[in-house]
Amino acid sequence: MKGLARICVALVSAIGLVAPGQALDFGNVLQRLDVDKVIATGQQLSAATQAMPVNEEIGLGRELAARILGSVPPLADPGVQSYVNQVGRWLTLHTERPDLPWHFVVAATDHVGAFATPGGSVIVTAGLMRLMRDENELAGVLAHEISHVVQRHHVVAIMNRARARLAADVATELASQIVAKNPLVTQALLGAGMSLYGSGLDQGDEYAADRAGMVIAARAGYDPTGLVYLLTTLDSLGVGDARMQLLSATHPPTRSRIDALAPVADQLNTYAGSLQDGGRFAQIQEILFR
């Protein structure tokens, strides 16, 4: 019975995936069906359905972002990486997640933009931290990031687009007699989220983030509007910058996020931000304009 009622939920998921016009002779489909390949699909559907164990998130999260660092690869200068992940790994101590196996990364590239991936692993680029003035800034970017990965954003995000790709493949599977392949589950959740950096998170994991972040950074001792500050020189380049451009397709409007953060700031103004140390981050920045 179990294995009927997991060709069923297929099959359910396949009849709801068929366009108008294109309905299946469902009976000559099931004389032809390949049974065993059937339930397979459905148990990778079901799998993609449940929440992502620890240990998977982490082994995803380092695979897609050595697979981002193989197109925009680090900056090469031990000085500022070990600088970031100081400044990073501070601040992971002030969430809920410290125990992850966090890692920091400066992606050598002009184009502002920082990215996340599930488990632990942060990429900032060298163009967006060229425009930052202080470590509170830093600290600010870096938060946003590491919030995203405590409230894992990408992984649910991943999850759902490996559903709808699984569940798709099912569908295909039926239309073409089983005659396409059947992706693992693994491929499935590695070609999600390599979309997902291309189109970018919902706009709401957006701003919790932001909201998230400015808090980590005043329980780290950052100025939480270290973050305003940066945005507020993001919106002054505009969208038609070119450096830009990946920044602008994948996050909201830049004075939205701004308006949206004005009552965290004020919620957060007793935190006047006394750990950043305005001499090393100089220095650092020194390098990334050699």
Given for the second form:
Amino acid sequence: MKGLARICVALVSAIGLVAPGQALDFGNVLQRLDVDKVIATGQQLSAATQAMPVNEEIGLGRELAARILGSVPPLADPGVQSYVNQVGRWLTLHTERPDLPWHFVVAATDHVGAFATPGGSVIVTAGLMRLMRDENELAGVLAHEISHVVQRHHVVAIMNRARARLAADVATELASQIVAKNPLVTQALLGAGMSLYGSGLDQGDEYAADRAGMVIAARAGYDPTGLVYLLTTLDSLGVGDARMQLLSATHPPTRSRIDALAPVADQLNTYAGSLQDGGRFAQIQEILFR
Amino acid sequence: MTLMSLHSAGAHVTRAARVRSAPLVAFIVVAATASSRAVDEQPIDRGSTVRPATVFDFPDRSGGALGQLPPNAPLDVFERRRLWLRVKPPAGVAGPAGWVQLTDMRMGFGMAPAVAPATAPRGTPLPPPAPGMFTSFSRSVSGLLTGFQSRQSSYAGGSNATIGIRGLTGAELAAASPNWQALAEAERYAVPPQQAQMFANAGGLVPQRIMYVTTAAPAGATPSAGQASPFDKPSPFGGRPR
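Would you generate the structure of this protein in the form predicted in complex with its partner chain, following the form predicted on its own above?
Full complex below, order starting with the chain above.
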């Protein structure tokens, strides 16, 4: 929470309420607050988001990852967890942010989905892994999520949402003349973050992560078409499948993603991948089907 | 003529005759082998077309067109080469056999999705990892399901490994309380780069230097929250020009 408190200071500072380093006094903040100014300073907030220190980004991401795991716990199998961490960590070494504290978790749910939180936490569901054919497809999914982290897609989206939420909450507080020293900004950040995982990033971010994920997978020696193949499987499940509920609500239509990736695959046509996994993925999938 | 009778007949001919007939024998042997493979060949996957799809005689758009498949045509898949699939219609279904593009297909056994019980018990926290966990993982699992069979049972709802689908709706995520113990235990599985390198070596993974691609998002996609994605620019950490 200490890191998050610093984020809160950064957030409030960014919207012109307090100077950096000044102790947070929500009473003073609210007395001096101009709600219109809060809304109008979105550009400043966006700029501040880009400059968020890495340790604060990691702190925010851990808060969010802990909440996701509070909703769906990790799968209780060390072999599966270790395997996915090795695939994922190898992929991260081929990005611009290899030094983050990356870790990967398989969540015990039949839902089909994967999440990334700022700072390097990636969660993939057992339900999604059970639909995969090989390690190339797993690499495709993990590389997509890694791409979100590398580009700070969630950080930007969360801060934008928090700004709007904060403005609304503060307006409510002013209207009711309640001035309290409560963790208003903290709630705004975490609330915006968790709502984001239920509603999804901008579609442009998802398409960008698809494209970049294919490249990262190819850099790591995987067949970059693994993600496309898996998407064609998800396309056969359709939006009516209960397991697809969250994925369908948070991502562009699967068919659109496949069609958008076709020209990317053409550009990566010379990279076939070199995976010879010796059956290790089959062993992991055997565990998932027990 | 069977292969055995071919060999038997060959025992009675002169050396010159055997030399002259060698190409013919080779052809027959190859043809017989191919025929046997065609009979025995099992599909590695199944799918159906999502739109009219051209069947080619070679896995490339420059190949000759063998015919056209309508949308929703079921196909057995026998080979995959990146974005191309060698297919033929299932037994009893008419249509050309050849190569189709993966992007014209939806794959899997789609069709009877498993319905997991909403009341299934949730998982338990992870036990702490042991050193060398993966390398000590049994590699002699007998009776492994192939991926094909695994997916088949999954799609048909035949697996008894359903875990449950609670916990991952937007409302449930928004109301979730942090599970710090689960996060701390999960973080213990993080591996250092050197271990990931060894894992990659064991899997034959050879790194490539590749720049990010430059392809616009499809029409209708909402723009990114930020400016143009840096992913549409060359990677700053390297990559060869394309």
